[in-house]
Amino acid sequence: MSLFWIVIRELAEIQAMATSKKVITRVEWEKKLNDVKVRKDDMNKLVMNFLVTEGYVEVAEKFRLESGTEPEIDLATITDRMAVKKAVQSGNVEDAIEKVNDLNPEILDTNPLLFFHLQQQRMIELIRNGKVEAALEFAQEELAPRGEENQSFLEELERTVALLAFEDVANCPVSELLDISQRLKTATEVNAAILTSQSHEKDPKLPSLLKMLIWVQNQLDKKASYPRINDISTAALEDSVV
């Protein structure tokens, strides 16, 4: 059992109580918190998952050694993995698309919505590096023809045919395609078809756990006040005011 079973019990309990909260002492919570008995393995497994996931090798490994706590995954596989990534990030497009068919042609073969972004994002390279002649010829004969097979790959092909009209491309209505946060959302829908493809969880748990602490004490707090926790990166218990 865990902190947000703890909250999600008292929440059960109180539900049924009047409308007027009850009010939980830290004595009575700290006490509450006590009495959770987890498994030294199961937080290790949690912190694998994390560094797994999110493709930190160096220190997964050392935290294997230490801690005894097995991968589910090759870590050999995670530099792969980080290499594509890497690649999408800096702008080396190509590099990447022959990365990822060196790990698994599979991936992009049975995914044409990511193989497009892909595309798509050759194609702005293209363009932020003033290849025009060179993005045109290859939106014609990459990106067109998906675009006639599929109208969601037609109206992204529209948007970033866009970033050709203007002179100013950084301050056009579609300038957020040149940004880096674009790299680095098809960079994040590489690294999950990676994953995915290897069986692995393409999200780590502990962020969604961490979502679901907050949302189960934003429940609670109609029902009671009691000790919270509001600075996560602490998780320091806090004395709720009554």
Contents of the next structure:
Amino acid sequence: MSLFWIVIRELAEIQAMATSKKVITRVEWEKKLNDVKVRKDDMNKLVMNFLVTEGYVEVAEKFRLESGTEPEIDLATITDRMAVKKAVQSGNVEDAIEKVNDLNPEILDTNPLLFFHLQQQRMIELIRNGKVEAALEFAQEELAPRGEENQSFLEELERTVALLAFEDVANCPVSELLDISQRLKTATEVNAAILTSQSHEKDPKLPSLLKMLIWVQNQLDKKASYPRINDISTAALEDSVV
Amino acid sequence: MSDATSQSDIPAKDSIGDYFLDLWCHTSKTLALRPETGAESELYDEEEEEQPTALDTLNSSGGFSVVGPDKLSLLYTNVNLHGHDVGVVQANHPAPLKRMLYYFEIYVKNAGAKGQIAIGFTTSAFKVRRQPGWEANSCGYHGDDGLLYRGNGKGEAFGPTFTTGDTVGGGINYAMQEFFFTKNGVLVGSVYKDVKGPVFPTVAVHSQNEEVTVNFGQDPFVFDLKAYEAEQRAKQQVKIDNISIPQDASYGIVRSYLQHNGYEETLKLLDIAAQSNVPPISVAPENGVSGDAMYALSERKTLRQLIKSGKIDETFSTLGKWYPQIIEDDTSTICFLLHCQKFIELVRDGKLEEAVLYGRREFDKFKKSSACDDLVKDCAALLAYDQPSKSSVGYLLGDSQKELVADAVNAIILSTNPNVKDPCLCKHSSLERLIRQVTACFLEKRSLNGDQGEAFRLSRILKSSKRA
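Got the form predicted alone; any chance of the form predicted in complex with its partner chain too?
Then the entire complex follows, led off by the chain already shown.
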């Protein structure tokens, strides 16, 4: 087949695709948007869910007063959860473990991976503070027996012990363990485990709503051209691309 | 400049007031109609469609098979001779479209002489003397060979055969665009749904004494449809969860929601919390398309608190002091909403006589729209009851009604900002705009897909508990 015909066919295809897409003007789209009625109560609940799940206890309490929205869980439980999270974030892992057990001993009993990560974090903190001997002792007594139970634990343990092998830990291959992000990772994990133990979702609903918006817009793009929201933070409606 | 603003200001004011009056019609009132169901009520139930409830006796193939008097059983009475004397019957309605899944089951009471029983889906144009699947635009799972037929006489390998005593199910998964079939409560498999348009649940028998009964949901299904639905939903959710969004996007939206609504105290605490967060969250202080988001924040907070504590006289006098242009036209919709609220507060305090006098004095000038009339009627109806809060108009005494009036006042104050170019943008927070966009996109996507699938519902997201 000559190039000419290939080009002609491609052009026809492009044209077919362009014509099969429905074009919705801004005026039409705004009419559709206006037909959507959103309950204020539901939006308030969405915001409350975010504040509660993210652990903004004082903010949630104030929002309850200002908006009249009842939080879905007892706000007191947030305080305890945030204390645990803070303890991990500031490197007081022992304290955090004790607090989790005060809250509900089952959380760590039923969650060996989380318990291992907390112990690992504890060892990282010992190394960070230059307590090499204590760190070694801790690795042998607490972490090694767990590593024998589980191959992935063992690999993590070896990675952590490797921190001791380097003079300049800041520039060694496993230096990311000493990074603040490692603490945050562990803290997020504990936070999620506590929420789950309280029969609460570990993630707020708002981000998944935003993801849904991106997903459905991408889906609709295949069939129609319409005013999109491209910037989530301003929620401004763009003009449809024709 | 002041001339220009005051002129463009009047229609904007009314459009905002009217918008909230309209919102009252849609939300508060709908809620009031179903006070019992409360939070569980699905608000916009325009999704109700007719569902298959029985076999269609009018359009069934004459003579070859007999539909029982309950219209839920089918018996082949003849001796079959060829391929054009199948006893095939469709349901009385096509499978409903506006949902994620549709499903029905048959029970094989007697596999008869040859066990040529089939379950499937056909369109209204289907020739009712043939097995579902043999003709174009149909699909059927056949009991004698366990094959799946899709639009021709040659079946494809699919699942086990089925016979006397088996329960077999046929379903449509609109989200995945699939037909699926089950046997004795176990999923057999699914295939791409290549049939367009509405399809009817269809059952066929094709040898002497074959007998089946049909369950369109009047009895519990053998197959655990709920679990299957949850599984399918989770599959879809994984795709959505994998989408990445800017890290602090949610935080920014919550913040601008608080700004928009004038929840000033909450906002202050959130900003403090964000700074002490590890790592600290930084969001540009001015976000939102409705100009500077902090505009009149503490004024809006004060007025919201006045309305929520029932102090409507003070609301009027404060507005008169700070924003006289808002209430200068006493026949505007915003004044109407405030007068109604004042009336409601008098009823709440048991000052019925005063309420009557107030209503007579204030309500007469608002005869602009049916929405106004409706609200006046509902307000007046409060007087008829000994315990108005337990009556059908009791919703007026609830917090949502106060919140609605406060939201209207809030939006109108936002529109007085000289930097606002389009006052219509003041009606909605960015959160609300996002929710409206998601909802509209889902509806449009569905309507471009032959109305198949479910709509987006915020209430379902709010209700959904953690996934396993």
